[in-house]
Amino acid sequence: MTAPGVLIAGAGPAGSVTALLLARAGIDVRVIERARFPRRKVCGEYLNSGAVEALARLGVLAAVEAVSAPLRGVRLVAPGAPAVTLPFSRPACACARDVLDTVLLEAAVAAGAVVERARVEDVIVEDARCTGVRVRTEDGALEDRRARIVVGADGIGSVVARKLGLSKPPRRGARYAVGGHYAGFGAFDEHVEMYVGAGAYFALNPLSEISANVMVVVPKQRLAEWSRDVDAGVGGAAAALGRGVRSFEGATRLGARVSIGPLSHEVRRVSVPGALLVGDAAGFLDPFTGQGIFLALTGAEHAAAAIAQGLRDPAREGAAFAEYGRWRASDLTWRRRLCKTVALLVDVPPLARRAARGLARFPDAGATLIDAVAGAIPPQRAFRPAVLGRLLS
């Protein structure tokens, strides 16, 4: 088998978009993916305005819009505070991941990328450089695949990151999500709904007029307490968080229940000679603020540019990867701060009440906050005194 210029582990949004951009640049790309598409995946089905704009830049927005549902805003219900509705200033949508992932992978294949169905089990390192991966093929054989550059786009728990020694130990206190696709919740008026309290939340993301992505996110200890009856535990937590507005009563699950977690993944750095991480494999944000797909798409754009530069001029590979790493570290640091700030504003009752009053008095501050979360503006702008000061006035 001829070695490609780039070998990508994982065909999720980050891997497929990296492959798409490199293939369009005339670079030989092979994507290794263990699942057969379309695959069922329930996380990351909210596409914020930043993600929508990235899809437009990639030329695939029309294909995604044809199979997605528009979203007009988010409704937050925090403990001890009135419900707050934050409208989106730019288009956003919800799209089932089996559909989104297929659209992106098919676009990569149409551009010239090759897909191999296999499971990555190890990396190959020679003379302090990553030169390929070891895969388990469909017939069970263990084989080597080599390339000039390897991309780890294999998500939380990335095999590439772990085998290269880039992963950090899991953080204590990470949360877990339990839920799936449901029907029977009634009307959503094109708004994501978030019910928050006590370090947990109940999230409903409408995928169509009759179905929604519904998740209850809790600390690990609470999930362990549900071991005897997970459905009862999830239902009880949702009813308590929904405060009489929403619950699972009358809802019907469409397909199997899913559990995702721990919702945490951090890395020491995002590259070594010959290899680079992208998407969740390069660092994961708590999904509360819904930035996952946006980060996957924009991260892939930056990663593809760094890889292309390294292939054009091998002497510049280290500098190009380092520049990508600095961008990723800075962006992720600000977005983590934003996640923590929003979590405090909605999860601590005194702050939630003040923030609700501030949003009612200063809608422009709320618009800035939601635009920062959605990727429409840099996250740093949410920390200006004119924004946080008004929210907490």
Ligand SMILES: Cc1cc2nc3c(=O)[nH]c(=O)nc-3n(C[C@H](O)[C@H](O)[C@H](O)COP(=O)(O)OP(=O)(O)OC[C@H]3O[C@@H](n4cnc5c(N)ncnc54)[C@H](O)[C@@H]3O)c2cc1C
The other form holds:
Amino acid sequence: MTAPGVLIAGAGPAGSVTALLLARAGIDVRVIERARFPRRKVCGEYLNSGAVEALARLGVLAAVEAVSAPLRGVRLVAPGAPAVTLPFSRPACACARDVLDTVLLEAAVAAGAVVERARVEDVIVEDARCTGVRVRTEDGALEDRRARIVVGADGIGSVVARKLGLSKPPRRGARYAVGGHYAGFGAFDEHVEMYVGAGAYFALNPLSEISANVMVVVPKQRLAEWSRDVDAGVGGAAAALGRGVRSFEGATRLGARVSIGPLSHEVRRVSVPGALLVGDAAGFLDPFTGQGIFLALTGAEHAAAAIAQGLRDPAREGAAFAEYGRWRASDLTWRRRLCKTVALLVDVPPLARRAARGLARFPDAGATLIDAVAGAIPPQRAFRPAVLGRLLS
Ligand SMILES: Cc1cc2nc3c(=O)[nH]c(=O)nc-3n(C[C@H](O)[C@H](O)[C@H](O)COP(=O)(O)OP(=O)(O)OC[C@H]3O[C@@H](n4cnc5c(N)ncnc54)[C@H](O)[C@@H]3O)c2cc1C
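Given the form predicted on its own, state the structure of the form predicted in complex with the named molecule.
Then the entire complex follows, led off by the chain already shown.
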């Protein structure tokens, strides 16, 4: 097996799109994925308008739209405040991850990327440079795979980040998510529905007229209390959060229940000589605002540009990776700030009431906030006095 230019661990949106862009640039790229596709991924499966625009830039939007459902806005039900409905100003959609991720991986393969089914178990570092990964093959053998550049696109539990010594310990108090696909919730109207309260939430994302992605996100303690009957625990939490508008009554699960946690992954930096992290592997953003796929796609665009530059001119690799790291750190810092602000606005009753009044009085400020969360405009714009200042006035 000859060594490719680039080896990518993980075929989620970040890995497949990095592979797609590098293959299109004529670079020899191999993706190593542990799962057999199509595979489920724990996710709310909402693609915000920034993600939809990224898919259009990549030339794969038509393929994704053919297997997704359009979304017009989000309905938020917060404690002690009237429900608010916020329209999206640009197209957004719901797309099951087994389908979305297969479309993106197939696009990468069509562009020339090679896929190997194996689990990355370690990284190879020689003379302070990452020169490959150690994989467990389908036959159970442990083998080395070398490349000029290794990409860790292996998600929230990134082995590449951990083995390179880049992962920070998980944040204390991080939440857990449980959910799946369900039918029988009644009618949907192309809106994501979020029911929030006491550090938890229950989210419904309509995948079709009759089926929805359902996620219940709770503190770890709550999950531990449900160990005897998780379905009953999830149903009880959803009924309490749904406040009589939505509950699991009459709903039927389609396929397996999925869960993940702790919802936390932070890294010290996103590259070392010879290796770079992208997507969730490069830092996880709380899923409440649904920006992860957008970040995976835009991160892949920036990462692919840095990798291509490093391969063209190895003397420039350090500078290109450092520039990618600065972009990522700045973008993620602002998005984390925005997430925390939105979480406070919906979860603290006096703030939720004030924000609901502000949204009714200043719809333009609400639209800017939604556009910032949806990746349509830079996140910093939400922090202008004309936006958050007005909403809380
Ligand atoms: C509960 C929850 C709800 C969410 N809801 C939304 C939402 O509605 N909208 C949104 O935009 N984002 C959402 N997100 C975030 C979104 O799912 C992620 O940000 C996105 O999947 C990141 O893509 P990725 O390619 O970086 O990683 P992933 O999608 O996790 O892909 C990583 C890939 O790497 C593979 N892999 C992992 N380890 C190895 C290994 N050792 N060897 C080989 N392969 C490996 C995995 O099998 C997987 O295919 C949510 C996340 C959670 C947890």
